[in-house]
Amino acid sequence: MVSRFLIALALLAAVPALAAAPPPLEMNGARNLDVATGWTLFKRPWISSPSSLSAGGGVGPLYDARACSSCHIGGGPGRVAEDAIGEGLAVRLGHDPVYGDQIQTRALPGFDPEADVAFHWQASNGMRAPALDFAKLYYGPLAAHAALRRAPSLFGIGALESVPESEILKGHGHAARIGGVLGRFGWKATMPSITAQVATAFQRDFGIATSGLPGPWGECTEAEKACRAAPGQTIELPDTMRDYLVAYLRSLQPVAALREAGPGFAVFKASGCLACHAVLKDAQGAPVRAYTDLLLHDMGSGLDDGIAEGDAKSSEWRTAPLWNLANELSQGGLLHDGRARSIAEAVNWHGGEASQARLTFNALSPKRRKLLESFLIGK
């Protein structure tokens, strides 16, 4: 208990004050101390070797960001900027033999990043979609599809992790499996747990090794020889620090508590949205009103980015939770790349299995549509 408290105080002193308030730090609560320590790690900017991780370990050599909070603004989603790929947006790949699964846009001194890349919005069916602009690829041409992905909101993910697998499998969607375990996190349901999600983020975004994904070179492939030859440790982030961060993430509550009541919910239900945006129950039988079945669904050609991940086809996406929509809209947009500037735009990108729900939404009267949208943003 004492050592955990001292770690929390030391990290708090090292992290600059930010807008989001920290969780309560209670002297007599071991769990609260774990959460508070995790909060400081979430805000902390990671540095290159030598660092306070383990001897010779640190961020890089190639990376996309230095802090969890720089991509997940205040615990929420990444900010969708105009034309610039900053922290909070990433370029996902369909597993390139040279570049791996994600483009790393930053590098330590003495190393080349993987690419100089931006994006622009292009009109599509009266809406918008991002198109990537590669000014330079430092390790040769791409051999895989590339697409923009936005860091998702983290609020409420602890509640989603608490839903039993048997409850999720009651739905009618495609269940993703990772080594036999049900996937429930990530845009394509490729992560089975928050711990696995943290390990992947440290590897792809920071170039920091964990016990889940060991190796000091982050996501660098064997073709990126200078990165692979850089000094480092097989495991750089200790499991204890990882677990503090996971404790903090599990503590995050949803921004808006949507209820199964009121005229807006009635329109939502009548429109058929509950077929995928379902209310699940946790192990105690309490409702988790995230409005997601945590399963994959084919969303049609409009949202097909050419990238298959794990069990998910390129047109399949995990049903997105709806309890943080106002927060996501305030940071630039909805959907996996922030393309939708309104709820109506997001719905109108729904195709495939969701085509009928889109048609029903567009047939609503202005009054009923307003009721539905007010419900979804927590008003």
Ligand code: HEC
Second form
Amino acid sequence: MVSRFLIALALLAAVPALAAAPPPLEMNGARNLDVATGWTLFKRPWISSPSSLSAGGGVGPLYDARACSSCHIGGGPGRVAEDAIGEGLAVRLGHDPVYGDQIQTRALPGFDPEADVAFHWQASNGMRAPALDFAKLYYGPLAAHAALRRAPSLFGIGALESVPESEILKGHGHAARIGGVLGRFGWKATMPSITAQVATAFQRDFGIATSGLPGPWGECTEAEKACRAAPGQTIELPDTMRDYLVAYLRSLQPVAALREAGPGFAVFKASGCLACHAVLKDAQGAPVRAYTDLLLHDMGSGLDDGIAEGDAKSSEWRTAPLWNLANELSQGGLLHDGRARSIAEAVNWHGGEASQARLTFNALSPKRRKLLESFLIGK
Ligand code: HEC
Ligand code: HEC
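Write the structure block of the form predicted in complex with the ligand for the protein whose form predicted on its own appears above.
Okay, now the whole complex, with that chain kicking things off.
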């Protein structure tokens, strides 16, 4: 208890601007010390070793951002905009032998980042889709496919973690497996737990090593020699600190309850959306109104981003939870890369297994469509 308290104090002292911030709304009363410490770590900008807290370890040599909250604003979704790479958006790779699984756009002094990369929106299917523009690649040609991924809202992920595997396996999608365990986090369900996702965030986004993913070089490959040779501890962030973050993430409640009742829900159901956007039950049998079956579905060529990840094919995506839609829309875009500016656009990108639902949605009268949309944004 005392040591946790001291860590919290040390962190607050290290970031005076954050200490002055108002109490986080997202904590919803679950205000124990682990959660509070985790919240502080979530907002904390990480700095480079050796000047950081001895227990903290350092960012880099290559990284994308310095704080979880630069991409998940207040625990919610990240910004979707052309200037938001490293701030709400990340560039995912279909595993490259030199560049790894994600492009790191920033580097400590003395190191080259991986790339100068931007993107622009191009017209596609009467809507828009992102096109990446690599101005410079610092470690030679890129062999793998590259695509944009947006930072989703984290509200409610504790409830998603609490759904038993047996409940999810009753659904009709493709179950992703990681070493025998069901994958349930990430756009392609590549992560089996919040803890695993947090370790990956530390490695890919900050270049900070945890026990799950040790090595001070983050996700630099052997081909990135200067980065691999940089000094550093094998584990930069102790498990206790990681676990405070996990406690904070588990405490985040969803934005809207979206009860399975009323005329808007009836239209949602009649449109076939529940086939994937299902209501699951937690271990106590209570409904988890996230409207996701947590399984992968083939969404057709329009959403195929050329990157297969884990068990997911390039056209397969985990059904996105819908209980934070109002919040996600306010940051500029839906779907895995933020291309959809409205619920209607998101549905119009639904192909493959979801083609019939798209057709049904498009045949709705304006009044029924409005009811469906109001239901989804919790109005
Ligand atoms: C550079 C932007 C960026 C930063 C910084 C970042 N994230 Fe993320 N986060 C993402 C993106 C993009 C995804 C989706 C990844 C994917 O599936 O490909 C994601 C996904 C997640 C998920 C899974 C959510 C779900 O519903 O599947 C969790 C949990 C998460 N991040 C936590 C964190 C934590 C904790 C930190 C800080 C240690 C962090 N993130 C830092 C961009 C970021
Ligand atoms: C076959 C399964 C399936 C069906 C049926 C389906 N969806 Fe989806 N939905 C998905 C998947 C998978 C995603 C994530 C796709 C991506 O990000 O590329 C998604 C994403 C969404 C999103 C964007 C959420 C976000 O946060 O980015 C909305 C909105 C949505 N669906 C609404 C609907 C509605 C409304 C219906 C019924 C008309 C419907 N969906 C039917 C599988 C389905």
